[in-house]
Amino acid sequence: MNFVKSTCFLLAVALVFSCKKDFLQRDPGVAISQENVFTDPVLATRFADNSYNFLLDDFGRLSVLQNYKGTTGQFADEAVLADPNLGHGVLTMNQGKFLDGNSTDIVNVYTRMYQGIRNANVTLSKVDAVAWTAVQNGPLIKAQELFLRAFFYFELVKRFGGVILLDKPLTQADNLDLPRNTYDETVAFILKDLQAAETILAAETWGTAYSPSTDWDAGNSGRATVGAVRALRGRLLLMDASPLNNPSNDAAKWKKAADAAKVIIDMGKYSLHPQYATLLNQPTSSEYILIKVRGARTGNGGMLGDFIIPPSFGGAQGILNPTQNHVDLYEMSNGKPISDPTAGYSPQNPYANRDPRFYANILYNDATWQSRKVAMGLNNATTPATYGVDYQPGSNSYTRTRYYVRKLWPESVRGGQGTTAILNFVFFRYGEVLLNYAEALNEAQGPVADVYTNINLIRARAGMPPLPTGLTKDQMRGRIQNERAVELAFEEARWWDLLRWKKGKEIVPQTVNAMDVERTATGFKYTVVALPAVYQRVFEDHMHRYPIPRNEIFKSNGILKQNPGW
């Protein structure tokens, strides 16, 4: 993507137009005037492209100390953070301390989104007056800024509900103590921006660089498209129809969400990638609707080497650890939940004959990985007792649950080495669209044929049998929710699903479990155990909405109102 990230000029512009202390204020010290920037179409394009840099565009981003550690799945039942003593924005969330300054998914995201909104608003206020040349395309720049502003507001509304709506950059003369808009007003604002962006993207062409039918050329991959606009709209409307925002269960809202997903399906443009296990590792894929374009990743430091890969495999820390709670969601390969007495599940052979996505997503004891067996068992036959090389109970650099994440660790990447592989952050993919459609349609009409069809497409790609026929609406809802947990595992989806379903109080405080593994003379003994108290979570009903950061409330002179319960 031709975003200008490395020039000194862009850094200066970013510092000028995104505020250092208060993102709703304009820094009075202007090093480069807006007039100078927007009289030059090249500089104006670079300024506009900077808006992309404010998106939340990677898996590990919650650490106070390092920007590649901590996922929202570690707030939920999906995973734990092995080292609870590090300066991450995970432990405070687990403890229910959402207003703590270390809760970065609240404090940092609030600020970052408004910085992005300001960059987009400055561009939108100037874009129509720029003397564009054939080398640029003003309408397409405008469409991208509208889409990005909508995306920034979506990230805010799903966390906080209604927020301050700004459709222009504030000046020093403006009143900065602004009240929050309502939730419905915020949703309407986002939908308006998306419609305006889609209108342009659906009609505009620009040489060989862009057309609505082919999208952007290779040099511009990752920019907003008609499909991306529609995917964001579909995700927004699904959130709007969900119990958190639709307490009366208005079927019309579910129908709107289903219709929004169906529009994407009917485009005939996207399809499921053939192999689930390699979904995130492709340079391009028919399943990708919008991804973050980045270079190949290495196991020598960074997110993989210092967050995913344990020391036993050459990394520094393997501290993104799936829970037993998550592992138990994977069905048997015959399509039956492990709780079904007829499923064939054996607690002493727990990893046999599971959903193929389990093997694509999870590294477990005795699995083969990088040409050797993963070893996490306690051996009581030695004096003193010893542990397998991949589990060291005295070190927080190793798994606490006896599981590592395979999905985010390409097998070719070895810790501490220069080996590399693609690992994409996917904003939107077609598999999610099918799941969104099935969920919304089931809520609007019940388990009609199209619900089965689209869920079964997802299952068939994974190598799973179709869902059993004759499910009730409630039963189908449960199967769809389980399908999302498995299909979208570790893709920054589970936490947000629990919040919009208003199931946080039901699921998050449940005992977080791990697997105890003991080597025996004939194999291994497996015992599900509760994790220590430091890994257990607190969640109350009011936590389904994040609190507005305390500093923003304090400096608003009583104008900005806090969410209930905080």
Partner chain sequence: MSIDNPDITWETLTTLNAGLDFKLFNQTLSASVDVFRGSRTGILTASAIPGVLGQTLTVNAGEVESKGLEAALQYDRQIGPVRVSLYGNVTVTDDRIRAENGQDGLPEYQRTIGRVVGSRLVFLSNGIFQTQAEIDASPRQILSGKVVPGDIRYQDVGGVNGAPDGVIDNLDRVRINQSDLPKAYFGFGTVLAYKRLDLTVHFQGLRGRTLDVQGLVNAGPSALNDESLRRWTPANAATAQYPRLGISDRANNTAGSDFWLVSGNYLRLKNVELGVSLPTTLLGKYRLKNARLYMGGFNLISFDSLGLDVDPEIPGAGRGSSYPYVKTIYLGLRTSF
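With the form predicted on its own already on screen, would you show the form predicted together with the partner chain?
Only one chain is given; partner chains and other molecules are left out.
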């Protein structure tokens, strides 16, 4: 009893004295104010590095339900999203409803880029005042932030055209109802940032961590380099010279784009990875100019397991499905397009003797994959009729087109298992630089020898014969556009190419086709069929530029102007 009494007494004492009056007043203990961050060079570096996190840095990124699903190829003629769920950020784009809240490439990217721009601007406004020690390098941090700010603005300008330009962080007390800058001002702003970044990166050396000739050491790979700055400039100038932004077809713009690409070629630092099929799976490569550095991936959930790999291979959903439209772009291995009667294309044996990149990019019926044949055919010999294990009609988890993406599925990665492989999201690679150069040069000067040389480099690496000589400028343009669709397939290129070529209205609304496969006594019967209405697309001329998100227009009190047509 005495024990109980004394315990009660102690508890009572504790209750009386334990609670301080300001118990609910939570003064920051671990939270660090922004001012304090920039008094400590280590914290300042970490704050700066956070800017990288705002880049759009993976293939699947559009879905609000699972953020590793949905890619822009599914807006274009490249692929469809088998699971017609509005939350995956693709369907509303297919329907031309760019202003819908589910069009995440518009709504979410707009705010995400300005968040990145803010982080870069905060860093840039403080970077000169930080007391850097030998363990950090202020100028290199500044260069990276300039590059990243340029990258964020590039993501905005390629979607929206001219946007609000900010070179310093704002606070909520500032006037935030700002008018848009023009397209030209936005491009000039990006070029200025890139020039400033390049100047630093080309001059600064920092111990063994960075020098302009060797770039970053292994522990810092994935950071901005001179090559990355130039590659971004090249992509920007190519976009700027393209029909969407160059209606008068000013050859000087094309020349600037060609020169920007040539500078990278002349660096002599980059070369094509010898094997196209393993291009995305290298820890390092002379072809990589800038990649997102991340660990090896498994097929157990995530982008591979839940977006690429179907249940029949142990995954959850294989819903990034290449279209027949895309498959038809692969030439025959003799270098002729399948529409050419002399090419030797057989509609009943459609996968024989194609461009080797077809086999590297696409998984098709009867292909051998992970030690078995991919089976997607209807079998009428059984009662009731059955389907191969890799296809289920009407299922949201299997292909709708009878194709899966091989390029983003390393063969060693088994669905639902822990086996891993590298799959890099490549921001810039040398192959794209060669294609950019050839395209710009052809527009500036016509199909001169250098155009052939660079396109043929790409083709030779893939195992394709050179382009036929004597092409006209228009024919060459067509071949280059086809080359890009094939070479850069599923690498977030096709949709942006269609927009800048102003070919959206021509290509996107075309009937999206799939392949119907039926087993016969001797093999398979192949029939090209149109996909159901939900996979067909709407595209109007004004859609070559995205609309500014609707809520931003409403919040700005009429100052932010919408793009024409929206």
